[in-house]
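The chain below stands alone and is given as structure tokens, in the form predicted alone.
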Amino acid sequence: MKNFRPIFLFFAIAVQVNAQTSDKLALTPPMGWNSWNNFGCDVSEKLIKEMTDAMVNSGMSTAGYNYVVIDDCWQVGRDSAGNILADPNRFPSGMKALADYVHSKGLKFGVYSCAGSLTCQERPGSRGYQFQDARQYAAWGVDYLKYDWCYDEGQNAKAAYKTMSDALKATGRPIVFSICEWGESKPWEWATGIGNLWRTTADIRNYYNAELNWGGLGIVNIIDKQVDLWSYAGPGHWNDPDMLEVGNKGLTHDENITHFSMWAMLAAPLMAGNDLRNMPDEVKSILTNKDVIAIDQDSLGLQAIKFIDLGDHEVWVRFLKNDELAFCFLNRSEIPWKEKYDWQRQSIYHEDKSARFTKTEYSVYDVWAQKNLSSTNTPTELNIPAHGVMMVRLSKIH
């Protein structure tokens, strides 16, 4: 590297821990899909049916995405009790026999709704309706819900997402709560033991590098909101940089997969939002590689750090279970990145303040071509494109 100096890191695991996380959900960060980032409010019954189909035929089930997940446009009103109502043109069979027939599949089944009284497409909120709610979801079997922000009309963020946490734990029923506030009241510091997840930023679009005017980012523009929230991710407890453009238009074959590869670094929900039904190959193949995946649900639950930061070129560490490790090296220049990668130029510090590299050789793996390369004894060839990534998983030779 040019002008490289070693960076030496004292990383001391101080994730944040809440002994009140209930139920011991999302041990890892939640897999599946959703249906806004393609579908907007075009959501029907036929939809999710196909959809499940799909997420079982493609071999994404197989994968480990496991929850269907309808966003926003499927409730229009509510009867004369107060019960939330989803529209009956679009779903005729009602969100039980949905839930059922996504549960039938061996998959589980999600909705969305909002803390405000309207949600964001100005259908029928929860607020005043929480515990109804909550036990109308529980009923047909509901599994995860997405919880937004819009028409929050001057509430304590931590106090409406409280009620619903509560509202959710009446039920009985486990239910995966995915905090959809935007990161605007910093839900990193007060969400654990409320939420599953909870949004770190305002939502994805899909563009490589981006910020729009009503709050949209692109991919690497979520990426540097992450860099110092390492510490508030941990089993049951996730920052969600917003859900997965993989597949859809306005990525790059290249943008997709530093995408998933950062997601995965992050420790993030992979909550895949193209069409499952008609994916190609590429597309698959990113969203199902095994080796990608298996970081990002890695046990230990600890979010990478963005370990070297040279302006286009940085690398991001992430510690694994089993003193493993996940390097990915991001190119977010134009051109490519091409050098050796001298692994005995820095060292890294656990919080047993023993120095890796310097005493213990590593395998190296390279999870996208799935080869094994060098050791750590041997400078990596690093040739990465405009854009790129290269990720590798390091393991104790012994």
Ligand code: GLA
Second form
Amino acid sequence: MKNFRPIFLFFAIAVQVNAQTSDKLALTPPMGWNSWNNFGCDVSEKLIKEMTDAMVNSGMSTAGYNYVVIDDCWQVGRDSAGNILADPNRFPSGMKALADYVHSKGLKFGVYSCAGSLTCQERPGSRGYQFQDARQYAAWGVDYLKYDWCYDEGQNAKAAYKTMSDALKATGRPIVFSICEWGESKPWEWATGIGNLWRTTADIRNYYNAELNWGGLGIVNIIDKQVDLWSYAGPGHWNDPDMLEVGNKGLTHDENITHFSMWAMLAAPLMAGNDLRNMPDEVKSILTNKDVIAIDQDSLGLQAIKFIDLGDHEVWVRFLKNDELAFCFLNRSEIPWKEKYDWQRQSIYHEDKSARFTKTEYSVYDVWAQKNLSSTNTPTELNIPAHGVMMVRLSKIH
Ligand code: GLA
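The form predicted together with the named molecule is what I need now, so please give it after the form predicted alone.
All chains and molecules follow, beginning with the one already shown.
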């Protein structure tokens, strides 16, 4: 009995350290790049190294993007001891060497697996190997795990994700845990403390407005599914409306701006999904807009609410630190939205926050034009293209 107490104490301390580690992860929405949206199964060590270099050389890393994540198809089997094996033809130097390369550029390294016995592309999943896989990822130096839900074989989602969450925490390595269960069992209701982000919908596709027969969704279709989820997001636990399609063909320039703006309003993870090696300047200027990223990364972590819904025209509001606010005017119609928006018309009350423009004057800064407009004492001129937005940041004038 004499030895029992110290062992128990050690265990209690170890659990506490792990809990603290995971609580400190993703205090703002994760930012990075993921291979899936543009490259699908065509992943290799060459591609990942080139993308790592491009992340640094393009200015993306300076803008805040730091996770380089390989999605499905890097894995081909298990050895006789059950260890997961990377494709030796596509990753000849092995995953540890690749993680070291990404780390040597000051970035973080992520991989993908699945709670089922197979991944969505029918590679080996982690079911039955959760703790062994987690230990392997930690040994490689993995910093981020995206964990999918194909071939779930009737498992309970919360239990399946908690098992991998526990396995990651048991390694002692801080690994951001990205739950990719497509919102089917409402993970926002159970996943805080289990994962750092959770997908809220089926897969994004590079369309403005589309619901594909297999479930794929366009940008506005995903936005519509986020409206009621604002209360679940916060530091360390984010709603994930899926990775970015900015820069992948299919969206116009204005639609790319709408996509990026609304993801920032939603406090969404910003995982670029395009080819960073040869980005046109207009794409780079969207992905690296520091004022929009600052709204996404605001430390309060409050997701935007839909404040006004007039069908074709919507106004979204996000409360920011220091009593600042972000407004996004979303024009869903096929024709420009021209109006003088009178700030004095409505006050906003939301939870313990409020903004009363009749009492307090705010400066109005256009984050895309990157210029100050007149204050909230005068109406703001909206002239928003079809499928476009106007996004502004408001600060109190003292
Ligand atoms: C699912 C996920 C996608 C991607 C693919 C890979 O569809 O939702 O984001 O990871 O699997 O097969």
